[in-house]
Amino acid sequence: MSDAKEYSCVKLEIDDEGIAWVSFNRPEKRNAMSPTLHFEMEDVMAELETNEDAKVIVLTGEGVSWSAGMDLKEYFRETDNNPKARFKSQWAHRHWAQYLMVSAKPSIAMVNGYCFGGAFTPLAACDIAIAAEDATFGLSEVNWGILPGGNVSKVFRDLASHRDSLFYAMTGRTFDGKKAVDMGIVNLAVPADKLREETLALARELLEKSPAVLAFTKQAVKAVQGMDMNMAYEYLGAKQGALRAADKEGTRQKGMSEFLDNKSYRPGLGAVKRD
């Protein structure tokens, strides 16, 4: 592991392969997100985006939780009469989650346990999500007098269907990792004792790809969601041209040559070899 700055609520380790392991580190609070955690995550995201050693981001939680959502005491009660503190915490949370969503680095949510309420915001911000089969997901806000605020209702509705979104938000019922796959909340669910192994395999698969091509691909897929067909054609054409300029490895040219000239590459059956 490379040297990393020490934080009180977050762990950051960048391994020798270029995988940045980021952990919510409040296991005694089931990794509930406090103002301090949000401030530290802002710093972590700035570090990862500008650190050339970090090539893939994995976001997980220490202990038995991914994150239980917002810390009711520190995030809500202790800032009820302190609008400045409340604003700074909300702003930090909004910022780091948005930074994660638009990061040029591919990101994986490794959901190892409880994922509630506000935790759906960083979950949705990650590009890919893999969960333990026995992980527990839920929106419990309705049971204690609030709605899924911030942008939790928005990201939950973006991930799940209309019916599932209403059902789980209105009842507060929980669901496991397997159900989360069925709902489109996560991509994969695996036995808990295989979670890190499967996440590592997925991260290594992403490491085989061109960083520039990965970045432009994820940006394109996210951007076209709100476009009509004509806008998407124009945007993707411009994006493709920008990628050819940005890809210093010449991945497209190598791929075309390996496929057409050398017959050493078959699209759909692996990645173009990188130097």
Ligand code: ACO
Given for the second form:
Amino acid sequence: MSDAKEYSCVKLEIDDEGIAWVSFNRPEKRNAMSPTLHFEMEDVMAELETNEDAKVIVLTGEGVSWSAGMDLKEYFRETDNNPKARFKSQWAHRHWAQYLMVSAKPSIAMVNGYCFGGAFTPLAACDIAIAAEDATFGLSEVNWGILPGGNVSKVFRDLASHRDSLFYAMTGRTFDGKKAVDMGIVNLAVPADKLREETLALARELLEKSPAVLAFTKQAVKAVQGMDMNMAYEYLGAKQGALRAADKEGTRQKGMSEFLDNKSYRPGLGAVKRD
Ligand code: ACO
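Other form of same protein, the form predicted together with acetyl coenzyme *A, not the form predicted alone:
Then the entire complex follows, led off by the chain already shown.
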């Protein structure tokens, strides 16, 4: 395990397998997202995107919380009369979440505890999400006088149903990890004491795949959401061609050859072995 860089509100460790463990690191404030945390996360994302040692990103929280959302004191109250400072931290937040959303590297949200309000932005930006069964999720904005802003109403509505989106946004009721799976907010919920182990297994599964194939796959799945059928055919055809040029490992050729010629491998059951 190597410390890639030191931050005050974020912890970044890239392990020997290539898993970048990124933790919100303000446990005493339940990992509420302060302006400093946003500025640091912007740097973390740029670092991860350009660091070849980082192959899979896991985003989690230190202590009992994933993130209690935006910091009501530092992000809101202290910038209420300082639009310039508010803009800078909003901008950084938006940037790092967008970087995460479009990163070429696969990302997993490992939700270990509280996930409120603004925390849905990074949650939705991660490709895959795994939560502790007893994690606590909520759109608490309505409880203290704002609507789910930034992109929270949008990403929540993209993930959950019309009914659930309105229900949870209007009541502010909390829900646990199991319910989050039912709603489509996260992929898996596991007992808290198995969360890291299950996340590690998932990260290792992703590490077996070709990075180029994974990057193009996640980009394609995200991009087709806003397309009509004809556009999707066109886009995916072009993207497929671009992937063959980009995949220097030649995964497609290798996969076909191992299956059809050597008969040593079943594509339906796992990744073709990488060199
Ligand atoms: N912003 C600023 N400080 C926070 C936040 C937050 N979002 N969440 C927790 N903290 C701070 C508390 O003020 C407290 O600080 P202090 O020790 O200096 O007094 C410390 O973290 C611990 O908080 P407690 O409330 O004592 O912790 P507890 O474990 O009892 O409760 C919980 C945790 C449920 C997360 C609670 O802190 C809470 O409701 N936080 C606010 C959640 C929220 O509404 N987030 C904003 C959503 S809206 C948005 O993000 C745009």
